[in-house]
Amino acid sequence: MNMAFNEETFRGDFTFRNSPESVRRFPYPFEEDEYMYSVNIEQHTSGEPGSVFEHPIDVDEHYVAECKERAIVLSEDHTRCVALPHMMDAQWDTLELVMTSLSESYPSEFQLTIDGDNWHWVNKPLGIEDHFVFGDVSTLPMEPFEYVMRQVQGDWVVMDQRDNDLYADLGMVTGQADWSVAFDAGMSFKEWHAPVPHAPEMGIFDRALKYLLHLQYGSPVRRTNWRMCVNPRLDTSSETYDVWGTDNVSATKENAGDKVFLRVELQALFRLPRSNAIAFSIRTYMVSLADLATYPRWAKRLNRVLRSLHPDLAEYKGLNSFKQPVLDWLEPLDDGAFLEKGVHPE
């Protein structure tokens, strides 16, 4: 069954949506009323079929159209895709996780055929269809990280392991939440981190990489991560806050429906096979507050955390030019009803 996909824009005039279906498949990261920063980290299994846990890697309606927005990010500013040289085993590591989850979880979009090192592939929401040598550059159109990165939603970093800590040495970042990778190229794990408010003191970054420095091949895992922004920008990277900054004063009571959208990253950590480094993606869905209020309980317990939400992580999230005018929108939406744990929809 052929994928149906989205026309629709990320920037200018802002005709991004969701279908029904999309909403229903967001992953909600709210489990209770109050949030604070943890290490939240799950086996990166098989979900319910048509979840976006179903698939290793997930591929939507928004497929086309993010593509299209990542070749334009590029085309403006390359500095989005850092290689570092030693990475190249790493590069066709990538290659190889991502054009075989494609290719094995949608077959009917995507075809991978191995022939000994002699690979071809097809990609036809996008019209891709090449031959080339697996660890041979010179038979693909541009180094193999670049090449697969532009066929897939959401950004990745991969980070190389030594010395007993983890390095971002590879990255395709397109889409970010106020970071740079071209600023955090190299930097260890907890260097990488370090902005996070209280995390550091409470020991999760440490928590966190004990755990990543021990994770087997064949056993990804993944959690979530969440902000806001105004307007479905995907795009709002350090290097372009000139450009998006100004979204987040133009929020009001009135207009925070359909001008607000929660952010929700979905990231999944992966260990390679022959380079030993940890493949890192960090796929960025977004729903407006009037789409996520078709379900009731997610706009009360969202009212709730951001009332309760420590103002450092206000802060940090950018929430603070922004927060008063979707409280007041949320707020008549919230009966103060008890909402049992969860991230369900009803």
Contents of the next structure:
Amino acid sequence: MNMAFNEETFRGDFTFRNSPESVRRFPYPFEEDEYMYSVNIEQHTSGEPGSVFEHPIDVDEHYVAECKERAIVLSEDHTRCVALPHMMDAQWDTLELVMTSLSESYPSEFQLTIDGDNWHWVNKPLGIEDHFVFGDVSTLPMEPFEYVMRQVQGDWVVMDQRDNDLYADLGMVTGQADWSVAFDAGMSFKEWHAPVPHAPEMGIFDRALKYLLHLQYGSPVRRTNWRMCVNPRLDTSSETYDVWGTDNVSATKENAGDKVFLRVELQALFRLPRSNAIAFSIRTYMVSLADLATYPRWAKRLNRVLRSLHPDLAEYKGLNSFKQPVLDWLEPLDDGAFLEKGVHPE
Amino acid sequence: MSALKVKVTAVEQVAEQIKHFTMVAEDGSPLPYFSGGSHVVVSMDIDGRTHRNAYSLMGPTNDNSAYQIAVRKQEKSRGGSVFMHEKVEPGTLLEISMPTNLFSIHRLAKKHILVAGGIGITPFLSQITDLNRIGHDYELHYAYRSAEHAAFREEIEKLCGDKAFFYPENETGRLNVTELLSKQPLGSHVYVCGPDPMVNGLELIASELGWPETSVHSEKFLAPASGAPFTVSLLQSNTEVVVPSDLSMLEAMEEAGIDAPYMCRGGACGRCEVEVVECDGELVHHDEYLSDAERVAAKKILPCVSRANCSRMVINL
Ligand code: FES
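Form predicted in complex with its partner chain structure, per the form predicted alone context:
Below: every chain and molecule of the assembly, starting with the one above.
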């Protein structure tokens, strides 16, 4: 496979765009006309060829642009990368996971040659080639976690398992919706999830945590989560609220199709071998309402989901300030016809 | 659950009743790396019946060419350790689970105190390689009956140098846990693996000395208890399974072709927990996992070790 990578931006002039192929493989999250928060965890096994689930770590047409965007964020604010000292084994584990996965899934773009501890890494899309000694930090231009995180899409948090809990002690978060790793570093799983309305009292987090504590090496799991945003801005962290906060009031009934995006996070969890830590990757896919509406059933269903959404959840997902223009834009596309269950496009 | 196919390449008698097994991937590929304290579950075909036992991985964690386990022949074996001792030889093919860690080191500990009794030394042999590599402070205290029972003593001396202390009971008497624990710096963590009385005793002493629960780690692999037969009715699978007296609930369900979850098979991890919908008798819990409140509520059971005094139980599986 030879991949074509978009030249695009996630800030300023916002030239981010999806090809028709990219819209088609969008991980649309709504199976039914009504949405309820749930843990919805499933095995992260290989999905259909071409889908975002085909490989353990997905690379798509946005790869090069997203890595560039990440570099910009890091150059402005390096606290987006947090690595507590006891996580060095986990750093190497993460590097191994990313490099072996990318080179196995996309052999024409990424190559990894392992000779004992001597590793040779080639990343063609980003023009990187390095020889290094696995386990020896001094042979890489920077610490292994940051090195490899600059070469993968999505945000990653690596959790140390101790005291029957999981702690976010290693992470790179440069494209996250509304939270920050600098703020969350060191927090436990439950502290970290505290803001989700109606979830704790459902015992969801107790169950999810218990499940994750028993996550096994070789059997990764995944779930999806969603929100919406105005402008395809990856970096909507709490630190930069002053930059993007006003985006939210700029959506109108007329421009919503191009300006408002459905944003789906594909979250995958991998047990790591040497550190027994758990890597949590949060890969974000964005699609404009106009692109999404190229598949009528997606637009109809989104209309129904948003109309029936509990106000607390709407607020949690940050929709309040632009929900009305979105609904006004979607309404004419929904003829009220019955939609069978399922997330497929047509 | 993903499994690994391995071939035994060496079997060595290393102490009285203890054999050491080395295995490599059947197809010669590297095995997955693992963290110190991990175990694998070995599946054995005993007279056409699949028997599964968990054993700690004891080799160096930075070597993915082979796995090593050590097995002590149990006097009251349910078949597993006898099978390993009498039937497994170089060339034997086995199926094992992916490594799982329920006994990992605490990476924020100031100092690690490792206390082993007899065959309980095995998980520490891999933990030590991790501790050496990341340069943490530790002490290993190894108690055994007599010199003939001291497996791996030379390796330990090589790996730990002056950090290892040996307690042959017939020469030095018992290891004094109270003395050992009372002189440790704040922020130390203690890890114990060995016979039940040793583990329970250490836990008691640590709590009397005011050690926080989260600083005390233990590993016990409990064998399933036997008892009177009973019938389990599985709600979701819509079947009934008879649990004979010499099989655990989990084993009986597996025999019947039910794909029930498990991880440690020793009542420690909670992975196999199922909801008890109905029981016309009393649950007999043998696990280390459920809280006292959960036991009283009698709504959950860990079928890998626990059973019931009843004629029929309905579970949500
Ligand atoms: S399998 Fe671990 S408690 Fe039953």
